[in-house]
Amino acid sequence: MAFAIINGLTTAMAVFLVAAGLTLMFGILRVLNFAHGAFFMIGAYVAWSLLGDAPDSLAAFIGGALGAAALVGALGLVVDQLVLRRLRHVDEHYMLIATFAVLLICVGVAKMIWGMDFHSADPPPFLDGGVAIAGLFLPKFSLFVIATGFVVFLALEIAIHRLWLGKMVTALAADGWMANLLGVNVPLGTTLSVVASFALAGLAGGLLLPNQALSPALGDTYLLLAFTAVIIGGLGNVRGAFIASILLGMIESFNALLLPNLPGLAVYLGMIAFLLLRPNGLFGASAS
């Protein structure tokens, strides 16, 4: 039951380092960025690249994560400012079909540069092995994992709501004329959201690096589980998303515990269950 947890968190905080980018994209331009998972595997290619299979050190394995994510991000501001500004005033199912022709476009991309073949990377000798914690034998890396996504939650949290920089951005997903009115500069505003979304998914493509079957598909594995928490949690809301990354976390671990030969049946029979129960999601507009 212990081992079935700490999974099923392990499971949820890489949910959430994924959905974490996505849901503060939506936050803003209110577009579910079919892309996102792309820019996943893109961030985890870069990690891979710097730090090859086997990372010398913790110090190394972070560094070369940042450095993911900062390319990422820089990605992300040019994907704004050559695709998603030209379309912002447009009919939504336009920034949609835009952003699934950025997916294909990364794909088509990551296969050129990286080839078709599946690639590995070990943790970082820090991270390999496990620890005995309670009479419990927990792999290090997944503890790695879980804290992780708790700074990641604070960061964002605090961020979001106690700095200025979180309360501009707050402001323009509220009312983006009415903040232009007052002074923001709403340009600045949005493009900085969209690179550090970006980023953020950069960030979580070089963090998951290890025991991951690197390909250029690497990004479906975690973008269903990712858009199934934003939708839970209440599109746009970090909060949201990072409760329901653990119920799904949880959802799943104990699925493959009791329902071996039925995986992932209990994720989507949850989400129905909480589209039926709670339609606009946990922390929904119509709920606040």
The other form holds:
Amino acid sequence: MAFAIINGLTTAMAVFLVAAGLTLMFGILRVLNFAHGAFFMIGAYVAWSLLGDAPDSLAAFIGGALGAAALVGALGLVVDQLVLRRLRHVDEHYMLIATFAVLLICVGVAKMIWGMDFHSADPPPFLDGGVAIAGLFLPKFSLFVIATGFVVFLALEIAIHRLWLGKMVTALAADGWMANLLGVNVPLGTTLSVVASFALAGLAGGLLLPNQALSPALGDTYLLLAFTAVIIGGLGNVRGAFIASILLGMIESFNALLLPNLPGLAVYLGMIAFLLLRPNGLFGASAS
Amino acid sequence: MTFARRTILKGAAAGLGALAAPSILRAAEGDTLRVALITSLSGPAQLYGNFIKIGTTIAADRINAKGGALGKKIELVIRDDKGSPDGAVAAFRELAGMGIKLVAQGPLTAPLLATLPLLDGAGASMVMVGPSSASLTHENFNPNAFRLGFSGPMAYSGFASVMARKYPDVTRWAVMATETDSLKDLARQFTLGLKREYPKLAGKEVEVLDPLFASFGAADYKNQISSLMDAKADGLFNVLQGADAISYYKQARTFGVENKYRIQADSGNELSIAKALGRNTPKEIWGWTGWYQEAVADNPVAQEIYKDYVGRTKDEYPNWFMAIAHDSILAIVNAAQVAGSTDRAGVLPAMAASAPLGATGKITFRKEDQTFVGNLVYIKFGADASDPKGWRVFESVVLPGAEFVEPATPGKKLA
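Could you present the same protein in the form predicted in complex with its partner chain, rather than the form predicted on its own shown above?
Full complex below, order starting with the chain above.
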């Protein structure tokens, strides 16, 4: 039971790391970015290319993840200039189709650059292995993922609710036209938000690299749960995505414990039940 | 007189069509012997499709180096099924329209089930490249197609036999599986095999615990691994495949699963595990594979093909689909050569009767249901700090497939 709780929290924070950028993007552009998982995958590949199979220190590992975030953020700038900006004023369905096309391109390019073979990277030595706490064996990397999820959440909370930049983004998400009238540089704010969203995807890819196999299909691994967290949390709400991720992580973990023959089922049942009870999600559809 | 742009475009299209038509007709009766390959060059099975493509290309090049067949050079016409039945049907119709009568297709079962009914109308013969589903030679048996692959019951009965021979004292087994029908069926076949082979070979009854399941494509297996660490078993059969398996082995290493279990048996990931995990590969894993070059060191064809593959790709560890794909083209072209034409009235009996030497050995099919009954190969590999790669293959076992193949019931479901 105790292990299931810790493992649920690990899953939750991994999902949140992916969902954070996704919900940020929706908050600003009102678009569910289908390509988000692909940029998560690219972030993992970039970190692997920078670090190799075995990062030699925690600092190098975090540096690799930040490098992945920077590069994927830069790719976000390119995608914004080439695709998102051009479709911002047309029907949102076009944007969905465009991000799906970006997803396909990203997967194809990843196959060309890194090939089809599976790869793997170790955690840095400091995070390798496990620790016994009260008779419970816990992988160190799981504890790191939990800590990282909380740090990223707190950083976003401070950035969105305490910093001037966050308040500007919140204002333009709420009413871009009015924000523009009041002197907010809307295009700049929007672009910065998109870049931040992509950078979060890259950061998640780099940080979660040692947890699973690296392949061009990696983007699918967390994406479904991340979409679910964003929907349950209330589209565009980082705080909601964080709480929803914890709920989903626990549901997923206890599903494995209590319904071992039906893995993954409880998440879908939970989402259906939740949407029936609170169709707008935990925190409504307000922007963060 | 005025010309509308649409009129000009229509005229140009008609002209190009008229020019193209004779070349299509020429293709059917041209200077080359066209052989079709339908495989997955995109979609979920792309990794295996790529191995199949290179295996068939090696086969065509080798046949051509020896003068071709029926007095012509072989020309492979390759199409992508995109991993879907619709993609396979579209590809097949196009190839049939080109007049191609010799078809190789695989490895996925669903696209094969979509194209098998089309063989009769197209007058084509097919070799199915590597599919494992028993249904293809049982309830969905098609007399125009031969399976050059290993049925699940055959491969996993043999696997259980290897375990009973090598580890007669390991009589309690745990199973970790993905919750999909096909992989659950592999777990069932292995379990049935254990229960049959242990009493026969080790004189002991075997207990198999209820499988632990994970979702397909899951990111986290730690809850299941925690249960595996508590399980009262000393053998572990893993039925996760692809990226799922790599993720699982990565996470299992942290918990020390390799130290708890005396032996881990892997359903079909073979050396992709070691290639991905390097020095973090578990200490010992037994794996089933359709082909391993060092297990057939006395087969000159296997060695030549292996060298050819390494020369082309610089990869020293090909997936077994490469060899099976080579043998598929060899078998069907050899049959046409023996029959003296691509007409299936001659090709199909020739396929059944002849046994050319391929990478897998003599390529032989059981007459009743046209399923491959070649050798089964199992390898033991694991971490080895003294090897620059961090891992190596320790040993291999070859078993005669004919001894483990399930009973033939063409047209009827296997009981």
